[in-house]
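In the block that follows, a single chain appears as structure tokens, in the form predicted on its own.
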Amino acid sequence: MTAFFEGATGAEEALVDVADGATVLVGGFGMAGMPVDLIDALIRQGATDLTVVSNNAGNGDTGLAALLAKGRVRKVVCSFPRQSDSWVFDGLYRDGRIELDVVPQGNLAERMRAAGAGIGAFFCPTGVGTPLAEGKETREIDGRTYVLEYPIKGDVALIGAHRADRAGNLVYRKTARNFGPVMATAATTVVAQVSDVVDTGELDPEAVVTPGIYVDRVVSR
């Protein structure tokens, strides 16, 4: 059963059991779809030594960047760690205060999808012949070289959706959808931030992207 919470206090309650050392999947493509309210609640909650998996390594001084600035994150797994507004991560990395694992964007999504689908590992051509493939098993298949990649699983996923119903089904708004659906399948506990919650049956079933069976907690503003 999906549990429902409201507001800032509810967000903190929804994240009360995030443990030190947890792997946290954080949705968003830049700020689009980033669950800022949940990240702010995680900052207040106090969990530390986290591994964060996200497309970016934070933007500006809010959201994920604010979590990094608090020194709560030990390692970032992402595709785009450097942007014009990623100065928080950049400073931490240059000072040796945070670890980085760069994963090509398609691989990032597929590795989380594999975790959700129960796939033990898969071979992919992305990264062959680059430093990203160093130390990884390779195999030639039909004359092409592939790299072995393993699933990325999360203890917690924090995702942003547009709307939920009382069964926990989620719909997304345009590009804010990004990594939310695959992250929702790849974590032990999934917490979704939404704009509002409607009664079960009010969402068009054809528009539901993440079924409620994947969603443990919903926080509405």
The other form holds:
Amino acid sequence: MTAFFEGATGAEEALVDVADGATVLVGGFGMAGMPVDLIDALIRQGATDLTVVSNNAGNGDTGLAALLAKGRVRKVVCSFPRQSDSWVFDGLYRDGRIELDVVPQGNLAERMRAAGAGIGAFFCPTGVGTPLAEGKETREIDGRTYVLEYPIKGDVALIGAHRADRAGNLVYRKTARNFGPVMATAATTVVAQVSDVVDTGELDPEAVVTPGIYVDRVVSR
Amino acid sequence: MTLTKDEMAALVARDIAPGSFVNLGIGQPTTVADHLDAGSGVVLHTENGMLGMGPAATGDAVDHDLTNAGKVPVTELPGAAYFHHADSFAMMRGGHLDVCVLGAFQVSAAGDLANWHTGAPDAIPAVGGAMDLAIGAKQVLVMMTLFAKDGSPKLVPACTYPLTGLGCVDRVYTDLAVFDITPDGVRVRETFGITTDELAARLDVDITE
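Please supply the corresponding structure for the form predicted together with its partner chain (the preceding block corresponds to the form predicted on its own).
Below: every chain and molecule of the assembly, starting with the one above.
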């Protein structure tokens, strides 16, 4: 059953059990789909020593960048930390105050997909012969070389969706969908931030992207 | 005359077959879109989960839920489709994308690509979708200047920068020439303001016409 929360206080309630040292999957591609309200609640909640898995390492001074600035993140697993507005991460990294694991973007998505789909590991052609595949097991299959990649599972996923119904089904908006549906499958506890919640039956079942089975908590404004 | 960046983009656009599904990398490659004929039926893919991407959005059309891989607000064209990240990259790896256009620090004579990391000690590595695109798209086109600012060639016998992908580049568009990377070596398709012999004298890679 999906539990429902409202507002800033509700967001804090929804994140009350995030533990120090947790691996947190954070949705969004840049700021599109970034669950800023949930990240703000996580900052107030106080969990620290976190590993954050997200495509980027924060933009500007809000959202993920604000969490990093508070010194709550030990390690970032992402595909693209360096951006024109990633000054918070850049500073921490250059000062040696944060670990970085760079993962090709498709591997980041597929490794979480694998975690959510019960796949133990998979052979992937991305990165063969590059520094990001160094030390990893490879196998030749039908004349092509593949790298063995393992799942990335989160303790918590924080995602941004457009709308939920009371069954916990989610729909997204445009490219803000990005990592949300994959992360929703790949964490023990999944918390979605939405713009609004509608009654069960009001979302077209054909249009549901993330079925409620994956969604533990929904926070609306 | 050597080509301007805009002329290089126009050249790439000219060579993309009508109806192709195409991904344009961040930076220079994005400008190829400005030269695609609206009637060509080329469908643009953006790695953050969209097919049928339209031009950059301006004014009231700016919607921060609708951006391209460079996080720039864009528009959607009729027939557009949205999908999540695992699907977006499955589309690349699965060989469904016809063409991708990428920038590069270096390309080797064997088609190895280096475009994500200078390897400098103070550089923050960031790969994004470059490795997935490089090995996924059916045809990988590179756009770059032929020589770096220090005058060293960027078409090289072997890449010295960290690799993005092995043997993945099919064609290289530069300000001085267009090269095909073939199993038989590097072929010059056309040159601009320079002869093939003059080019050969400035490169450490064997080139033929």
